[in-house]
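Next up is one chain by itself, shown in structure tokens, the form predicted on its own.
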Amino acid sequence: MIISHQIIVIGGGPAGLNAAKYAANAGADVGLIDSGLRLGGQYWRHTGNAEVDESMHHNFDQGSLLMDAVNANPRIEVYLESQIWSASVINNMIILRTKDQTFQTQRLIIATGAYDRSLPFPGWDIPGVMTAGAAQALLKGNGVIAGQSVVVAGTGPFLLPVAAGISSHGGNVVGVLEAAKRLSWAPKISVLIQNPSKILEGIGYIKSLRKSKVEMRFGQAVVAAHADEDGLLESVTVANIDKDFHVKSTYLLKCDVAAISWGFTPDTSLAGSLGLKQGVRNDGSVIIEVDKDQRCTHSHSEVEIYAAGESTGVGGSDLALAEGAIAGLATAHSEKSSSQLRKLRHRAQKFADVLLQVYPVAAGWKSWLTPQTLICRCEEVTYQKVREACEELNARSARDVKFMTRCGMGMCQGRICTRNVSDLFDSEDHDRILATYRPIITPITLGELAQEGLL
């Protein structure tokens, strides 16, 4: 059976929810597809228990109202636990396939969000080392604290809500390690002042951490992890680093969980399959390029494809909401003015651009690697193997390394390691974009592939 809608939105986070709402309110028939158990995406991940969810989120009221509005709208049909593995344009229709269903439309909004960016270091494959997003997902989605003694490390404002959430719900956070310097915001203070809500949010997290007596340390990073006799995380090596991320000195810190985040990587998996124009930001991340209406560039003249939220560049929930609303109106061909939404988008985008400058990931992280450090955890490809591919086999890009070492051929399909390999090679933009293409967008079984009616 093929399911058709005037507009299909992929992603149930802030951008996707707002896009669906605005498009439906403009009179369109909308299908909203999301892979999660509940709407909300990663940002508003929740348990379904209102009292618990309120305590886990900074602004869950906003998310709850938006989710309720989408669920109550008769023009919106929601499809949960639906993971798209194939996207293509056939006979002037956009065809989207999940393991159980096939969807078609001529107007599509991509709001697939982003996922944690990880940097490799010795021991990052030890059980107990995870992304900060994973630690937060356990707490928000299941009410589970990741460990008994947690280190939260990396860079960026995301570290604060993760640490505050864990500590305020009974977890023991033994330290928050921020790679940036303490006064990194000083040169950009004017932009921060223009966003008072961000200041208040940050102050709230800092107060929460102080109340729990959690220490924040600046100019530090986790550069190695160490296992106990059972193979579980026992401690991490913390380095004092300079502005280029080179190690100046180190010390050992005991913990059983290291929750580490180096920002986020936009999820552009659908872009390659649909032939969308992509670009590379200053931080090396691949994004879907859009115009002022969030419209994508492609060669399919009979279909319209838009993108909103983190897939067009990581910028936070305020930016995602504004982009989603603009995309929803544009896709529905609404005559309603979006001038106010554009102003909101501009201010949020300005703040997001400053975040990239304040919390850079410098190239010195490469000096943390040893020959036996795993670059691809799925296929257990070491840094030494990657270097050999370069030095002995003349590999020059992530795709070259993939062919020669299987780096990026595991279950994650290179979502983690491909960006790191591109950084190791200082790859050109073309190679970075090419390395993100995945004909099969998410892993499926041969049985699911062979189902009658799906192809």
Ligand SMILES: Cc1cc2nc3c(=O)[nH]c(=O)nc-3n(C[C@H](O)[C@H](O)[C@H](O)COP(=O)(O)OP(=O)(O)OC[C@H]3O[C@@H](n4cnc5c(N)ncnc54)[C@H](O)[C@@H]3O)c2cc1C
The other form holds:
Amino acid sequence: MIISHQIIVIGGGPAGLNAAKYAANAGADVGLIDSGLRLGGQYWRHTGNAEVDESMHHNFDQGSLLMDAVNANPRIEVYLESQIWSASVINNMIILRTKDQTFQTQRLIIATGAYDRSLPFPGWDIPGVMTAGAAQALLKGNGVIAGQSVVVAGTGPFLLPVAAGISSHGGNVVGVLEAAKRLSWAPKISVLIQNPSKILEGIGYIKSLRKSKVEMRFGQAVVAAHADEDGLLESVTVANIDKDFHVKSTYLLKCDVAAISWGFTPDTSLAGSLGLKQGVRNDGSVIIEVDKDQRCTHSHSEVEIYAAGESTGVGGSDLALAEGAIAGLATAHSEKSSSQLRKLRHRAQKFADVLLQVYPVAAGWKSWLTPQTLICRCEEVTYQKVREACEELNARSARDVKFMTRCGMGMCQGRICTRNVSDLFDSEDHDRILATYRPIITPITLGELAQEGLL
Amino acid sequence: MISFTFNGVELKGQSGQSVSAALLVNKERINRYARFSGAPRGLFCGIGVCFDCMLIINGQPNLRGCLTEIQPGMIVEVQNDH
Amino acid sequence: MNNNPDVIIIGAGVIGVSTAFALSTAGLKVLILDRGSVASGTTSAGEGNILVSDKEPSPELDLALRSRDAWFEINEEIGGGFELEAKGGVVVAQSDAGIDGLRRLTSAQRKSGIDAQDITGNDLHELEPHLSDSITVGAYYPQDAQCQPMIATARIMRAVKAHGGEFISGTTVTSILVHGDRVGGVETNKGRFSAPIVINAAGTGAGQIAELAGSYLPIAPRRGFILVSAPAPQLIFHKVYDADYVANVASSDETLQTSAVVEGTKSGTILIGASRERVGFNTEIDFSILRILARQAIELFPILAEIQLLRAYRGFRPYAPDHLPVIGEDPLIKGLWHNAGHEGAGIGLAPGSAQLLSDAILGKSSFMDATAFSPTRFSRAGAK
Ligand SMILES: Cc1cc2nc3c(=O)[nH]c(=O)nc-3n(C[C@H](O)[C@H](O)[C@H](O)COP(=O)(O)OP(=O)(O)OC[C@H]3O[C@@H](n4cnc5c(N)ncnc54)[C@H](O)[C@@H]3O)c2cc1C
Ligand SMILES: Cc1cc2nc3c(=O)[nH]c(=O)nc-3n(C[C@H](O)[C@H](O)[C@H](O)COP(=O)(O)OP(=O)(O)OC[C@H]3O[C@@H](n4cnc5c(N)ncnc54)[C@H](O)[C@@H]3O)c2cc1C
Ligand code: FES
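Right, the form predicted on its own is done; let's see the coordinates for the form predicted in complex with the named molecule.
Entire complex below, previous chain first.
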């Protein structure tokens, strides 16, 4: 079956929800597609049980209002559990495929968000080591606490809600380890002051952590994980690190979960097959490039493609909301002024840029690797094999390493390892972008692919 | 409460939970064993990106535990050999 | 950095690197240049089949037979490590015409020294237990082999370097230096390199290199898509394809042709091909072709319907109008040699082609007559 809409939005997180709302309010007929069971994206991930959800979120009111507005809007059709596995432009139509349906439109908004950035270290494949986002998704989406004694580590403000969430719901957080120094914010205090809501949110988390007697340590990182005899996480090696991330000293910390986040990686899966211009940010992340109206650059004449939210660069939910609104208005060709929204976006963008400066990931993480450390979790490719490909087989990029070692060829198609391999090679932008090209966004069965009557 | 089986043992989960979340509540942390080394793997990214949480669900391999909602009577097995 | 090489080779694909290996083994000092890195062109798209089954008796078959054995010799020489395996090929025929054609082909192939075994019913299903029940006629080719072409090329490159050869990546040849009717070297984005012999192993770029030298080679891209499954326990044990494939390979039609080609690999993934079409360097993925490939594969192996598709990619086969490789000295420019246009068989044909060219350059007699592959076969009217 082929379903058409004037405008299609992919992604039901803050950016996509707002984009759909603004576009529909401007009179357009909108299809909103998300792979999940419920709307909300990462930020407003929820269980659907109102009581649980209220208690899990810092800011669920805003989210439920927006989700209700979208669900109630007769101009918006919502498609859940609809993962887009491929996209292309055929005869001036954007074609989007789920495993059993095809969507078509001439105006698309991509709002596919981001996922946790993970750095490899010895033992990062042991069950119990997970991303901070995973711990958060367990809590917000399932009402489940990730473990009995949890270390939250990595860098960035996201560690705070994760730790506060776990501890305030009865979990034992044995440490919050922030790689940045304690006063890393000080030089940027002016930007902080312009975002009072962020200060309040942060203070709220810190208070909550204090109440639970959770200790926050700065300049520290998890650099190795250790398994018990069943192969499950038993402890981690914590290092005091310098500003380049080199290890100064270490100690052992017992835990059954280590929830680690090094920021986020934008999900630009759709960009490659749609031929959208992508770029590389200072932190090495590949993003979809957009203009001031959130419009993408491409060579298809009759179609319009926009992108909003974290697929255009990581920046949090406020930025995603503002970008979504601007994209929604622009896509619907609305006359309505978006100058207020642009101001919001500008402020949120500045804040996001400062975050990247205050919470950098320094290259010294490479010194945590041993020859046996896995770089590619799926295909179990070790650091040693990557080095050999480089030193003996003339591999020069993540793409070369992929073909020579299968690093990045597994089920996740390199979503977890490719960015790290590009960092290991100090890759140029062109190679970084090339390494993210995945025309099959997510696996489908050959039987599903073989169906007749779909484009 | 929903009943499902994991490796033949009956477990309970909450409706609306993912398979991985329900397993964690039951202190089951191993979803699969890696293809080459046989090392255990469990939930990692939690949102469908990393494929480390793959399980065999009702006989079908390679399904992500973090994305699949638990259903009454579901037969869940650890994934080996893939 | 390059103290006067004897030979400059343009292209670090399987053909250029194999040629470098043959020449450096013979004692020549080689310099390989590539605009990308090693094996970054069509070679990275190859499935790595080393086939004798898909060729009718012809000079190309002689080349294929020699190459096939040479792959195993190289494997010994350089210490393996590129997944070379004589896994065998199974060709099946579904229609009456297909069955007749296949039987005629195997009988002719046997006369040329190929081990081509006619098989039916149970024997066929013993080789491939998941083959569709409705398929009962086939042929088995134990000589058909496979390798991982990018690793193979990279490993051979390592051996070339051990022989004193040099490789410079990221180097695009922008002009060919010609003095009178003799080649003198190349001009690149990284400067000028001189040598009395220049070998054009630029794959789909070989026509352009000939043009830069003021000569002519009609080599164009022929696009092909491959589906790659998620890793799974082994279901398919050989390279299995429909007899139609042989006809498609030889066809000169510009429009799309597809035939089912299915194989399991050592890494546990299943590769599914093959499509052929002439659409220039159009890099877009055509999903309607992917759907056809999936349907055809499921027809051969119904169990594949349950298997997950993980990746899909396309590559451009470098092909000449008569589907034969171009191996030999340029008719107009002395010292410019071509080794290109191997279309869908460049991995399989690489070591033999390298040996033919190296023997010709060194003035030695070779294992076969290379006239059929001579660049002089294209009309000189095309030359500028
Ligand atoms: C696991 C995780 C947890 C997070 N938790 C918090 C938090 O608690 N607090 C906080 O401030 N920030 C959190 N973040 C940061 C978060 O990324 C942003 O706050 C915000 O959600 C970004 O909004 P967005 O609309 O750009 O993308 P998202 O909210 O990520 O929404 C993108 C949506 O697109 C869908 N999608 C993607 N690809 C496809 C496809 N091919 N087909 C169909 N649908 C698709 C996804 O299912 C998702 O629902 C979290 C991030 C992650 C990765
Ligand atoms: C989908 C597909 C499947 C295939 N499967 C098989 C198979 O199973 N078995 C088999 O035998 N064959 C197969 N082939 C064919 C095989 O891949 C090719 O015949 C072979 O790789 C050609 O090798 P090459 O070295 O000539 O070309 P390439 O690998 O393309 O090498 C040429 C090199 O020249 C470089 N170059 C070009 N122009 C310049 C310039 N101006 N300056 C510097 N460098 C330049 C390029 O960067 C490139 O690296 C397949 C092909 C495709 C597309
Ligand atoms: S935990 Fe990463 S896909 Fe489920």
